[in-house]
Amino acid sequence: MIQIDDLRTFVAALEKRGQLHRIGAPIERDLELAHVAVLGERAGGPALMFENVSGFQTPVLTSAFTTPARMAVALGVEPGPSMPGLSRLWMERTISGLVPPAKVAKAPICENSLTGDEVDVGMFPAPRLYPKDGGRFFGTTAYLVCRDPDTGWVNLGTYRMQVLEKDRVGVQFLQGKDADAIFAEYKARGEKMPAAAVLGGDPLLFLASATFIGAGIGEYDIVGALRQRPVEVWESDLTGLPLPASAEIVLEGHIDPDDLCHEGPLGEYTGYYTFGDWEKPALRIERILHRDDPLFWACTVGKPVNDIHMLQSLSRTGGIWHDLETMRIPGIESVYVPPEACGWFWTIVSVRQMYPGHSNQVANAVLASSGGHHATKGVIVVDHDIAADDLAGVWWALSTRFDASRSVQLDRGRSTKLDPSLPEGARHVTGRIVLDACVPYEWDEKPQEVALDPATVEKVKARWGDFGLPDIDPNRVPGG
């Protein structure tokens, strides 16, 4: 296991494994930084640390999650497992029991405290990413901490945050998100909502804050389960909120129901802009906390694949798999929400069928799950001989085991306001499709597959070095 406690130990672990590249050349905060990062991501490059952002002392980390290898390091395991393999780890650890946070009296985040005229979010190199973006965004990896005024439930949620003024950032709550529901409770009371925008800390906090885990369940508890030890938090004397003790930067204050803003647009994770202009909440910053020599963490957003799609793929896959286990759906071999599907809109499940209708039950369970009910456009179910992330196998199953007259199920479900395939003003509900690419369990005569001879496979594997094919791993050859 790799010991990851905060963003700094994560960066060190990446660098030790050749997964981080430091850029010392001068770079402009606006556009240039993001364009280098995007081109690097598209080329399959490493995480980047920009150490010389013009006009700033603070370095900027990008591309931290864009490969399964780096996701593995974030989870504290050595690179190697596939995304479904990492999601299985997520499922197994969270299903074994949650671990609540532990309060500490002193915290690194308190090393610097700025109030009054000292408050200026412009001191940090929040970048402008794309030409049509509406401004600079402090929050592409930041998460908001707030608390339900009735139950005391502490919620962490990822929402974009645009810099509006030196002491004010816009926060985009989408309808139905947890912070939106909590904010509505404060509004009904006629009260301001205490809130903190957090950047850094354990990288899994960012990951968990983007996960659908159900109302009332705390993200600190989820990360505690994943780490198998409590997350250390410091209770703020300003807002009373528990804040990650090892965060890099925290913007603390209140969100006033009467102080709304217009912000954006931002190139969304769908690869499109959402230009609808509606009033959104704004966080009025009353205090900035930051560690000595803080790191700034940014994500390029935009079309797949970048950090957002990878973290959504992992967290959404792990969350859906967790839900299937708690529903006691048998036979689940693997689950995968591909990052290429924005880490969101399609789910693939591999199942070992045990009874007629089993595959259809799996698909409907995905659509009913906490992670799968929101914005899912389709579910593909395949037999156990095809791994959920074996896209070549999935295409084969859709070609040879799928019959549209029996294998398609259509209905409608909850959507997202960010779905560009739906017209503006009609994005609350979307069509959903199930593609059942399993051989029906109840068939007495099933198609016979072409298969290698197991004994001969083992024989040639033992002689593999004789064949002059050193760049091919025979253990990864289909049928091997």
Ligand SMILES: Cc1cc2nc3c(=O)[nH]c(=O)nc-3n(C[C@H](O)[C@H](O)[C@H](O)COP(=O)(O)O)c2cc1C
Second form
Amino acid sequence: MIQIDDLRTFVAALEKRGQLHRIGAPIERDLELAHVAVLGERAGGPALMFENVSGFQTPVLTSAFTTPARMAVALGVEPGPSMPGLSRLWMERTISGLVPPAKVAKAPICENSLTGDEVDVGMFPAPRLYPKDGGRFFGTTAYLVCRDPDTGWVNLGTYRMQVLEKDRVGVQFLQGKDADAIFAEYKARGEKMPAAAVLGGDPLLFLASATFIGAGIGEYDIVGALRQRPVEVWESDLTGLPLPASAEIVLEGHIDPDDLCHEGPLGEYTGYYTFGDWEKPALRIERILHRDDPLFWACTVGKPVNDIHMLQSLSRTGGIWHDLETMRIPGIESVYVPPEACGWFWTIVSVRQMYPGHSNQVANAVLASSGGHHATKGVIVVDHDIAADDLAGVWWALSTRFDASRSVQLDRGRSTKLDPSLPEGARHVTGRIVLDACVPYEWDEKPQEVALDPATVEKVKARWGDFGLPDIDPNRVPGG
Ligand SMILES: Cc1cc2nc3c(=O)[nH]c(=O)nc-3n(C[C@H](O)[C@H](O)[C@H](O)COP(=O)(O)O)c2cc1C
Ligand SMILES: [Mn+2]
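Please supply the corresponding structure for the form predicted in complex with the named molecule (the preceding block corresponds to the form predicted on its own).
Whole complex next, starting from this chain.
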């Protein structure tokens, strides 16, 4: 286990494992910073800490989650597991029970408190990422904390936050998101919603707050389960909200139902823009809290694959897997939402079939699950001999176990406003497809696979040195 308490311990843990590079050369926060980050991400490079952002003291962290190795460190395990391996950990820990946060009286986030005229979000190097973006975004990794006025449920959600004025940021929570549902309750009461935009703290707070977990479930409790210890929170004397004690920066205030804004666009995680210019909520900042020498953390969003696609792949897979297990569907071997599918739109499940129709049940369970119902366009099911992230094996199954006249199911389901394959203005519902690439369980005569003779494999492995192939390790050959 790697002990991760906050963004700083995460950065130190990455650095210790050669997973973080510091850039001392001067860099502009507009375009340059994100462009270096994106080029580094596309090349499979390390996390970056920009230490010399022109005009600012505050360093900017990017590319923190871009590889499975760094996702592992964030989860507190040594690099090595595959993405489904990490998602399995998510599934197992969240099933074993949620862990509520613990209040602390003294918190590092209170080291600096700015109110009144001192409030100026422009003190932080919020970057502009892409040329067509509508402005600079304080929030790409920041999450909004708010509380249900009736039940007391505390929700954390990552919604982009554009800098609008020195004391105002846009907060684009989309229809149906948890903050949207909570905001509607304040609106119905004719009240402003107390809210806090939080940057930093345990990196899993960003991960969890960017995850579709379901209404009524607190993301603090999910992170508590993932860490197997409570998240430490400080109860704000301004908004009453529990804030992560070791966050880097907090913007606190209220979201007024009568104070809507226009913001965006931002290069989305689909790799496209959504230009629809509807009115969106905005946070009026009454107080800024920050730690001494705060770190700023940004994520480049945009085209796959970068941090958002990796974190969505991990947590969406984990959420769907959790749901399949708690629906008591047997035989689930592995689950995978590929980062290249934006970490969202396609799910692959490997199942050990036990009865006729089992693979079809699995696919429909994914489509109906809390974790997977939103904007899934396709589910592929393969037999247990192929791991969900073995894409070569998935192609083989689609070629040899799949018959379009038997193995396809089409229907429609909930979509996302951000899906560029649907016409703008008609993005509520999408078509969905199931590709069942399993050999039908009920077939008496199953196709006979070509296989090696196990005894001969052992024999030739024992004599491998005789064959003059020093660069080939027969124990590491797939299927060897
Ligand atoms: C970098 C980033 C930006 C995001 N921007 C938005 C956004 O602007 N609006 C939104 O509704 N969801 C956005 N999301 C997705 C939400 O974080 C995700 O749907 C999450 O489930 C929301 O939390 P909730 O389920 O508690 O509402 C973003 C996610 C990431 C990682
Ligand atoms: Mn939520």
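Numbering follows the first chain given and starts at 1. Note that the coordinates shown come from a computational prediction; the quantities given were computed from them, not determined experimentally. If you superpose the two forms and keep the largest set of C-alpha atoms that fall within 1.5 Å, you have the rigid core.
In the core-superposed comparison between these two forms, Ala12 has its Cα shifted by less than 2 Å.
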